[in-house]
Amino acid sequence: MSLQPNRLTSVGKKSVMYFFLVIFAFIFSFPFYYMFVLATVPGTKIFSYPPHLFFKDSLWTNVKALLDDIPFFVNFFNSAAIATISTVAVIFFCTMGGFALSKYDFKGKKAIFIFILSTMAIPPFLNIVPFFKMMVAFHWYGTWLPLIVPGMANAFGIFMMAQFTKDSIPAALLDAARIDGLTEFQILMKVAFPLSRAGIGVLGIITFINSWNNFLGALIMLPNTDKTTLPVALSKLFMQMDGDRGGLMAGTVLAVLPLMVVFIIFNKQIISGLTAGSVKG
C-alpha cells in the first residue's frame, strides 16, 4: 500500500512530461506540415485568409508551374552532386587529419591543433571578399570547386574525428597492424575507417545537410541559374514579383524532402554516433 502514492507520483510526472513533449512536437512539426499543405494550395490562394490548414488538390499544378519557372531537375542534380562529392571528400580528409592528430606524436602537433580550432572562431562573413578574390584568381568562379575544395578538410570535421578516433581505436591494435606489415595508409583504410563508422556517419550526414543548404556560397560563386543549386534557384524564383507562389512552395517541399528522408533513415546512426564514447565501462 505504501508504494501506491509513489506510483501515482511517477505516473503524474510522466503524464506531465508526455504532455509537454506532445506540445513541443506539435510546435516544431507544424511549420513542416503547413509547408506541405501550401504546396497543394493554388498559388493565388496561398496568402488568403483564413489560412488553409488542410491539403488541397493543386499539387501537380504547382509542380508544373515550378518546372516552367526554373530548370528544377538541373538545379536538383547540382545540389545533389555537390553535396555528395563534398561529403565523400570531407569524410576522407577529415578522418585522415583527425586520425593523425589523435594517434601520432610529432613536433608542433599541439600548435597545429590549436590553430585548426582557432579558425572556427572566425565569422564566415568576414571571409567573403578575400574568398571571392581567391576563387576568381584561381579561375574557379562559376564552377563547383569553390563549394567543394575549401571545405574538404574543415576544422569541425577534423576536431570531431580526432576526438572520436582518440578513444575508439586502441593503440595496441595499431601496433599489431604495423607488426603484420601494414603501411600507415593501409592502417588508415583498413583499421581507422572501419572502427570510425559511427563518427563518419554523423560527420557525413552533417556535411551533406550543410552542403545541400549552402546558400551564400552558391549565390556568390554560381551566378547562372542553370549551374546553381536548388536553394539559390528557389530564392531567385521568390524574388520574382510575377513568380508562382504555388510553384515556389512545391519546390521548397521537394528541396526539403531529401533532407527529411536522410534524417529519418539515419536518425539512429546520428544518435549512436553522437553518444559513442560518452559512456565508458
The other form holds:
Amino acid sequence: MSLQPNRLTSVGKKSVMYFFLVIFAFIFSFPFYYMFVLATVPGTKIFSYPPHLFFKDSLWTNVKALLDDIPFFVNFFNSAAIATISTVAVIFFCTMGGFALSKYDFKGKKAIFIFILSTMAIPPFLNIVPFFKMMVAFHWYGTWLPLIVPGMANAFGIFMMAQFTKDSIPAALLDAARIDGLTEFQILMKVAFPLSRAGIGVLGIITFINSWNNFLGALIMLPNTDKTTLPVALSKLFMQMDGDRGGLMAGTVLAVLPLMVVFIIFNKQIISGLTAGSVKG
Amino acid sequence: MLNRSQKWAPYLFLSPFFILFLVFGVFPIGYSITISLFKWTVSGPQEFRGIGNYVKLLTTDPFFVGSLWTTFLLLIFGSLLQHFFAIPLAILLNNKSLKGGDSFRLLYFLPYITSSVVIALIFSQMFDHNYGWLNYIIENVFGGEKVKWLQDPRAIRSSIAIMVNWRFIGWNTIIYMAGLQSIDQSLYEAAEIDGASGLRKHLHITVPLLLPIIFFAVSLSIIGGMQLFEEPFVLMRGYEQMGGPNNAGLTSAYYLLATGFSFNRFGKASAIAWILFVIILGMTWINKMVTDKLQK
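How about the form predicted in complex with the partner chain, since we already have the form predicted alone?
After this comes the whole thing, all chains and molecules, with the earlier chain placed first.
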C-alpha cells in the first residue's frame, strides 16, 4: 500500500504537534527535576560548573542542615494545621452556601448570586492595610485566625459547591426527607453532605493547596520564624544568607512533595474543579 | 408549599458569607479610603492630607511611578504574553488524535499548584550568573554571552517575566481547553469542506468563539499582574532590597507592602492600593471594550 500525500502531511503535522508539546513539557518539568537533584548535592557544591544534572548522595546531610537552619517541624506543623483547619471550615460553610444557592428558591436569589460573584473581582491588596490594623485590634495578629477565618465562606467555594450539589442531590430526596420530619439543618447534614462527597473532595484539595501555598498572609500575620509557616520560613532562610544552600534545597523539596503527590493522584478532579466555575460563568 | 423553616434556611445558610464579607470586605474597604487621606503611622493618624498622598505618589515620590512602569512591563511580558502560548497549546492538547494528553496536562499544570516561594528559590539557582543552567545553555548551545539575570536591571525584569510565564501558562492552557470543548465540532467540518487550512480554521472559528473565555482569562491576568508581588519579592530578597539594582524588580504591589509593613506608612500604602485598584478597573474596562468590538 502506498502512502497517500495527505496521509504524509498528517504524519508531518503530528510530529510537529508532539515536538512542541514535548518541548513545553520539558520546560515545565525540568526545574522540578533540578530541585530534586540539588536537594541531594552537598551544600558547598551546589554552585558548580557545569550545573548539576544527576543525583548525588547528600540528601540526609542537607535535611539535617535544614533542621539546624529553621525550626522545620514547627513550620511544617503550622502549615499543615492551618491548611487542615481551613479546609474543614471551608468545606462546611461553602457546601452549606452552595446547597442554598442550588436547591432552594428564595426571594432575591438572582441578585445574591450576582453579588457573591462580583465580590470575587475585588483585589485582595485593596484591603491589606486596614485588614492588618483590624487583626492587631482583634488581638489576632501572630495567631492562625487571620489565615483561617476570613476565607471560610468564600465565593469561589460557594459557586463550586453550587455546581456540584445541583446535579448530585435529587429534589425528590429532599422532599422525602421533609415529609419524614427532618429539619432543614438536618437535611443539610444528613442528605446534602453525604451526597456531595465528590465535590467536597475537590474543594478540600484545592483549599488545602491554596492555604499551604499562602505566602502573603503568613508573611504579614506571622512574621516570626519560630511561629510561621513553611513557605515564609524558607523565604527568610533564602533572604538572610548565602551559605547553606543544601538545607534550603532540601526544604523546598519537603515543602513541595506533599502537594505534588496529592496533585498527581487527583489531578483530573482538581483541574476540572478549578475550571468548572470559570467556563460556565 | 414552602414551610417557614424552608423559607428561611437558604438565607441562614448563606449568612456566613455575608457576615464575613461585611467584617473583612466592606468595612476594611471603607476604612482604607479613610486611611489613604491621612498621614498615618504606627501610632495612628498624624494629620489630614486630603488627596495629598495621591498627589505626592504620582508626582514627587522617588519610587512609585517607576514601580508602575515595572508593573506594566511585567504585565505585558509576564501576564499577557502567556496567552499567545496558552491558546495554541490548548488547541494542540484538545486534538482528539493526541495520545498522552492527560500526562501533558498534568505536567503543564504542576507549576500552578507550586508555592511561589519554592519557584523563586529554584529559579534563583537557574538564573545564577556563573553556575546557572540558563547561562550554561546560552553559552554552550547558542554560543551567546552570559546574562546577569539577577543583577542587570533590564535582565531582572526578564527573569521575573520568565517566572510568571512559567508558572501560569499551564493554568491558562487548561482554561482555554475547557473553553474549546464547548465549540461545536460541525463548524470545523463545514470549514474543511470549504477547504480552509488548519491555521485559517483556528483564526476564523476558534479564536472568535473563544473571545468570552479570552476576556475572562485576560481579566484574571490583569487583576493578578497588577498585584504581582510574591515572585519579585522573593527573587529580589525582600523589603530591604526594594526590587534589587535600580529597583528594577520593584512592582507597585511590592512597593505597597514595603511602604506599609517595612516603613509603616499606612496612609501612603492605602493610597497606592486605591491607585492600583482604579488602574485595574480601567484596564478591565478597556479589555471589555476591545472584546466587544472584536465580537462584532
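Whichever C-alpha set is largest while still superposing within 1.5 Å between the two forms counts as the rigid core. Because the structure is predicted, anything quoted here is derived from the model rather than measured. Numbering follows the first chain given and starts at 1.
> 2 Å or more on the CA of T84 between the two forms, with the rigid core superposed, yes or no?
Replying inline: For T84, whose C-alpha is compared between the two forms after core superposition, the shift is less than 2 Å.
>> Quick check on L216: with the core superposed, does its CA move 2 angstroms or more between the two forms?
In response: Result for L216: no, shift under 2 Å.
> Would you say T143 moves between the two forms, meaning its CA shifts by 2 Å or more once the core is fitted?
Replying inline: It does not reach a 2 Å shift.
> Cα of F20: shift between the two forms in Å, core-fitted?
Replying inline: Comparing between the two forms after core fitting, F20 shifts 6.6 Å at its C-alpha.
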